[in-house]
Each structure stands twice: as C-alpha cells, then as structure tokens.
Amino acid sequence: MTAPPPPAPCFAVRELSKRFGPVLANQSISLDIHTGRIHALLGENGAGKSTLMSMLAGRARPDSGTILHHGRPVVFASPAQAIALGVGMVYQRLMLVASFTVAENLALHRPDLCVRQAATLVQTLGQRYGLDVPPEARVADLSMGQRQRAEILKLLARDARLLILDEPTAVLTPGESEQLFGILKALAAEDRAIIVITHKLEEVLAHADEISVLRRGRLVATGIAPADVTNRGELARLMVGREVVLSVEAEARAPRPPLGEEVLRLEQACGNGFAGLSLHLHRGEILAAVGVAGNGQERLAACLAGLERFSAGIVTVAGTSMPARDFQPPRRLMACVPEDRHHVGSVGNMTITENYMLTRDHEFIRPAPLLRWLGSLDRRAATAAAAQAIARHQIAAPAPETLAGSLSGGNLQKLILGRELDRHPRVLVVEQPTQGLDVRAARAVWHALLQARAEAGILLVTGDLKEALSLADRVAVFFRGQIMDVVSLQHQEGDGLHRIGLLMAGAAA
C-alpha cells in the first residue's frame, strides 16, 4: 500500500519577501503550516521570524508573495481581517492598554460584548486552559507572565484556529513553560495550528511537531523533526551559521570575585506585592531573585529603580541607611536593567546616542562661562561616547544616530546594560536580562554580568531558574510577597533546581 499523501495545510506562504528601507528582512520564504501540529520557528534576534508571523498575521503587508489560507490566495490588510480568518498573534511586546482591566481588554475585541460578559469570559476560559487572571484587574498592575496569558485569552476568545506565539515562555518559569506547552497541545488537539517563536531549544526538542529555522532573512531548513535531532548544537549551527556555546555554564566557570563590603541591606521592607523583606548584597557577588511571575519580586524591583515607593522597612545603600518610604536611588551609586527593555529601558524613536544619555545626562553638561548653575549640553562628547559603546558592547548599529527602536531585541538590550555598566554603579538591579534573547546574544549578556561582579553587587530577578542557579552566588526565593528562603549555591547539595521549585510554590525550606 502507498502511503497517503500529507494533509493540506490550513495556511501556508509562498515567496513571501518584505524589506524595510536597504534590509531585506524576508527573502522568498515558503512555509507549510498545519492543523493539529505545534510548529516552532527558530532563529537569531533579526532573522526575520517576527515579521514574517507579522505579515502572516495581518500587521505587516508582503512586498512580493503569496498567503494561502486553504489553499486559495487571502490579502490581509490589517490584524482584524486575519482574525476574521482565524489568524490571532500574541506579539513579544503585548498589545494590551495599560490603564484598562482584563475584560476591559478583551471588550475592545469582541464589542458583542460588555464589560461583564467579557470578564464572564475571561473565567470560564482561563479556568478551562489553565491561563487564569483576574478580570477586574489592571493591565498596569499585571506582571509580565499575567498580560501574556491576557492576551492569549483575547485570540481564545476570538477562537482563532491558528495561534503565533513569540517568545511565549519567555517570562515564564520551567513549571509554568510546561503547563503552557500543555495548554497548546490541548489546543492543537481542538484542529488549532500552533506556531511557537523561541530561543530555547530544549522546549522545542520537548514539545515541537516540527522545526523550520530562519537565517538572515532565507528559510534555511524547515520540516525537520525533534526526534531526527541529535543534539541542541545541530539547531544552533543552522541558526548562526556556526559552532555556539550553549551553556550559561561556560561563561560561570570564571573565577569568582572575592566578596567585598555590603552595598545593599533591606530591613523590613514593604511594598505593594510585598512585606517584610530582608536581604543583603555585597560587592562581588550575585544575589538571584526567583519565583512565579507576580509574587513580589517584579515590585521590589520597581521599588529600587524608584518606579514605585516602598510603604515601610529600612534601605541602606553603600552604608549610608534610610526610611524606605523616602527612598530614591542615588544615581551615582544604583543602576537599574528593567524587563521592558522597549518602553522602560529605552526609547525607541531616540537615536542610541539619546538613548545611552537617559541615565547619564550629567556626564555630559558642559558649564557656562558666566553662570555656573547654567549649562549646555555637549552634544559632541555625547555622540563619541556612544560611539565607544557601541564597540565596547559589540552592539549591531551603523551608528551613533540609529534610532534605538530599529535595533534588534538583542542589540537594545546590550546598549541599555551597557549603558548602566559604563556608570560604574555600586548596586546593579537587572530584570529578566536574557528574556527573548537567542543564544549569543545571551551568552553576550552573562559575560557582562560576571565581568561586572567585580565592581558591584548584582540583584538578578530572573523567571529562568537555569540562569539563576548558574550565575548567582545565593538566591532568594519569592512566593506571596515574602523571602522564603535564600539558598547559597555554593554550600547546596542534591538538586537546586528541585529545592529551588519547591520553595517557589509555597513549601517550607
């Protein structure tokens, strides 16, 4: 007997080609995509993995090719017109409003409904795929982890049949990444389509169906199968043309600093989404700060980038002790890395040179001649600074005045750590450093940590227990806004990584 032959795909791609100004950022790619399958796409930061699921998803327009939906050619000019198709996105950068709730949210894309139905909505389907959120509660006031599973709820209840994630566990904890890879394949079970956007190989050895992998704009493999691949080298040769080391185990293996004095103490401290902190950092080491997204470690980091308030507790910085409540970091002693490296961290219609002056605008007043209080700003010392940085950072950029919102994930997040390195700070806070990073430019940022070691104490609150378990000297561990324990690393036997989770779901050390 023959075997029959491959089912048809729901959508599929044909010479699809997009260019911004001289990049050509796709370059006559086709893609078969199908019903019942979890296909993961793969690629360095700037392959052009996002605007093609962009143009698939009715955001970006093709320059020249073809989208098939069941095999006869679809135009979509707009999101609402892929939608209407069953094409829905959850993009790296949500697209969610800040200032309304959860249903609220959901209500602006399905208008047949109120406020109260909306929310209605959000329980019934949150509680049925596992992506519970509160309905009445404020986008703004959501981590990270939550607004992502908001905006999966929101193709969920347009009843989008083919789901682009990028990134989607990117924020997320290894417990969490395997539920929500649980969820997509019950959803793949329902005859959804399911393409996953990611960097992490392991999760994509684990749960993908299929495997396509794009390289500088060119589809340089696709159909491949997780059981054909060897080993995660053989993915990340055909991501970047070359041999790339893996591990963030590599980069820790250099010699540790030796502890030097105290440059953070909290006593007591509160916050919204947390009380009764107590912890302490020293120069030369890494103090990792893990747990489920929304357990308080995101609010304290708010709290010492002076983005939020502490209500009560004791900060001492550099030996110098203060109320909480009248906090304000001292510039020249902290610098602060947020998650949201796009609305937070930087600017992305100012020039790298704006950008890199964002923190730093006093390094580069020039005094008047006549009035001492009166300065200028030295616009020339400003542009070779970031020049230099831009090479010591080894950041992709033409030039000092590229827009900062036309760099990579990658490269924008090495010019705003850069940025705050280049201060030379006592405390560095860092959120979620490597988020949606591929491998090199990952290994880029552990280097710059462990090279910072040595004149700082670090604060590192990461979703990703791998990194936190390898770089970091103790680690603090989060669940209701309380320190459930903080583990030394160096002095820990059997499983971390088992210890670790426990602790983040609520057990006793």
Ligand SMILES: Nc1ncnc2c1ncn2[C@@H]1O[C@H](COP(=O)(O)OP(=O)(O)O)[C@@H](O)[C@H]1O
Second form
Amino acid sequence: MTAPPPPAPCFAVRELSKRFGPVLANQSISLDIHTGRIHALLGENGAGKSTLMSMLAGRARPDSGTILHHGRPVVFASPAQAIALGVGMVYQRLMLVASFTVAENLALHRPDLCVRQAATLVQTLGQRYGLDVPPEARVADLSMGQRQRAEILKLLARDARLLILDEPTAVLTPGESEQLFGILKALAAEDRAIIVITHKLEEVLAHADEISVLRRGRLVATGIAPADVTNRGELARLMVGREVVLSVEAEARAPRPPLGEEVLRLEQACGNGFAGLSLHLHRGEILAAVGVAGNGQERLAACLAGLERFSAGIVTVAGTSMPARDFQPPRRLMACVPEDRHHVGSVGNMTITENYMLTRDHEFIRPAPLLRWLGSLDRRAATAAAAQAIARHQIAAPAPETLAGSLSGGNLQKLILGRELDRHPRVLVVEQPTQGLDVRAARAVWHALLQARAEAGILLVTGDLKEALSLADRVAVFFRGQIMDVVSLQHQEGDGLHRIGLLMAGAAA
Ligand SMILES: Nc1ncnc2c1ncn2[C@@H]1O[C@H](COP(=O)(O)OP(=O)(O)O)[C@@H](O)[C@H]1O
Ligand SMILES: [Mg+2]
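Switch from the form predicted on its own to the form predicted in complex with the named molecule and print that structure.
Shown next: the complete complex, the earlier chain at its head.
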C-alpha cells in the first residue's frame, strides 16, 4: 500500500538561521506550512518561536536560509512584502493604536477605505467569522480578547492566507481561548493556513492539526499529529529537553543553606486571575512559581510587588499578618525584580545612580537642620554607592553617570537585581529574571539568586522550566488561577519534570 502523497505546502522555510549577538535564536530550521490546517508551534520561553515567525512575516531578516511560497523562493524585505503574499501576523504585543477606534485602526491598514467603510467591514467580517468587536469602540476600552479579535480582523481585511498568531491565548481566559480556536478552525476551513505559537499543551492537543516543537533555537520535532500523542509528558519532554535535569548547575547542587524562619505566608489569597492560593516561603529557599503564561502566577507576583491588589485572604510577612486586601509590600522587608526590566524595573533616560536610588532613595536623604522632611538628596553618597554596586555586581558600564537605557539587557538586569539585593530584603520576588538574557548574563543572575538565599526567601516566577528545575527547592505549579501542587525537587530526578509538565497542562498526576 502506498500512503497518499503529502499535500504541497503553501509556505515553507528551509534552513533558516538567525543570530542575535551571541544567541543563535534559530538554527537551520526547515518547516512546511499547509493550508486548511492549524499548525501549533510549541516551545518554552526563548526557544526561538517568535524569531522564526517574524522572519516568515517579513519583520526580521534571516541570516541564511530560504522562505518558499508555493515552492518559489521569496525574500521579504518588510512586513508589507509578506502581507502582499498573504502572510499576516498578530504579534504578542498587540499593535493597535489605543486612542483610535477599531474602525480607524482598520482604515490605517486599508487606506483605500474611509472610516465608515472600515466600520462596515468590521461588522461584515465580524459576523462572518464570529469575531465580535464594536467598530466604534476605542481600542483602549476593549478587553484583551476584543483587541485580539480586532488584530485578526485587520489581517482578514487584507485577506491574509497565512495567519500567524504569537501566543494568542496567553492573554485570554479559557472561555475566550476556546472561542478563538473555533474562529481559527473556521478560517482554516476556508483554505487558509494558521500557525499558532503557544506553550499550552492542552490546547495544542485539543485544537491543532499538526505540531512542531522548537527547543533552544532548533526544530526538535515537526509534523506530529495530536492523535499520535499518547503521552503528554513526552510532548513536554520534547519542549524542555531531556538534558534539563541533568544540566543542573553544580552550584545549585552544592549543599543548600539550612532552611531559616518563615518569611512569607499566603492563606487563601485571592486576586484578579487567581483564587484560594496558599503557600509559605522560608529564608534559605527558592520557591518557583511555574505555569503557562496567564495561569495566575504573574498576577500573584504583581500583587506581591504592590502593583495590583489582592481581594481576599491573609498575607504574613516576617511574622506580621494582615488582611490581603490591605497588603502593601513592606519596603524594608520585601523587594521585587519585575518582568519588564525596561519600563517597570528601571528608567532608561535616568543614570545608573538615579536608577540605583529608585527603590532606596531614603538612604541617601541628608536631613535639613530644622525641617527633617525637607531633606536633600546626598548626590555624592548616591554616586559612590552606585559605583560600588557597579563593581560588586559586575555591571559592564563605564560610569555611574551612564544612562540605564544604554545598558545591555544582562547588565540592566544585574543593576536591578543588585539594587534590590543591596536592600537586604527578607522576601525577594523575581519575575522571569533571565528572559532574553544570553547564557553568561543568565548565569550571573542565577548565581546571585543562589547566593541571596542565605538572607532571603525567594519566590521565582518563571516560564523557563529549566531555570525552575535548576534553581528551586520547591516548584508550585499554577493552572487556571490555582496551585495544582507544590513539587519538592529534593531527591527528584527526571520524575519531577515529568510531573510538573503534567500539572502545567492541568492534568492531575
Ligand atoms: N531582537 C532581539 N535582540 C536580541 N535577542 C533576541 C531578539 N529577539 C529574540 N532574541 C533572543 O533570541 C532567542 C529566541 O527568542 P524568541 O524567538 O523571542 O523566543 P520565543 O518566542 O520562543 O520565546 C532568545 O534567547 C531571545 O533572547
Ligand atoms: Mg515569543
């Protein structure tokens, strides 16, 4: 018997490579895309998914390799050229103009239409595909789900034949995600090709027609049919790699400091996106909060950083309990390294010194002789402290006067983490601390976190399982706003990873 010949791909990439400085983001990747199918591109943070897709969408130029459109090589010098061939991408950071209405945004991309015609198009396309968005609403007033639908409408307004969505469900509720996949199925049924980037195993298995897996810039599997996946754990392992647990840094394996007193406790904490969370953290340990994006772990970190409010529960910091609703992170006890190091963690057009003082300015206030609160900033002391910090944390920067915005990602992160560690917190909350960093900078951050355990309890919110498994003593797995389980990593080898992968996918192991 002969198998039916495989359908010819509408788009294909051949040996595509892309390097960012020291990081080989894509290594010789070859992949076929077929019309009529939802192709899931799976991989953990930093695997190279967005890079690969932005080359296909004309936003990034490959260093080498070829993109084929119906077998013919094409070169995209800009997104416009990709769009002309029917490739549209919804980026992770949505690209709508927030102060414009949906119809105005659409008109920007269809200059042949006036706003009124664009509004009509929003309605017709919306009805046809179940993409319900009010055309006259300002984007700023829309939910994330609605904004995303507006982005998809933008692509459909130009009749995109290949729609690429970068982690579209990361910002959606489970109900909205289901709805989105329904829409994508309808689009695929019209002979369009769909690529969905995600790291949610469950939705991949439920909705994709085929699966490809990227790991550290390499394509480790492609053409997997969900029906052939008998074991979710296998898929998780493909994503994360067998070497994960074996590559634990020697330092992390070295004897851990003795567990100290409890520094943080949550009881039945609720907030926007999570409910009934209970956990405890002791000095001397790293507790990792992992989960696919949007399962509550980021919102918990935001509450602990004081950026969002808890709605119920009890928080205890270093022995002092308070109703979670009233919680404000006590400055002397808690510190936070936020995920967005450029906008939340630092101010780019301020100097290193000024950034170093951001969370610790009170230490550099020189009291005025009569009115204590009219103190002035002791600039010289601040500059000296910043210079010491540059040396201590090995930040590659010419001087304390250097603008933070000119630092590389790794050095900026060292500055932010160093600043927070120098405050000697009892509780340190760090979010995605090595995202986007090269290996050397990531190592420096890991080293600093392992050292910091001696003084603090660390809550590490990370999408990088390798990081969690390498550093943490315990791993709390988040799924749909709840902690599925807390897995202790001591004496665990491969099993821990397997179990965490299952829990992340929502399967009770
Ligand atoms: N514009 C960029 N500049 C420097 N490094 C980048 C850039 N874009 C991506 N990278 C790096 O390339 C690697 C792959 O990133 P990315 O494609 O965003 O991964 P994913 O989408 O799978 O999370 C990461 O190490 C990331 O830090
Ligand atoms: Mg990405």
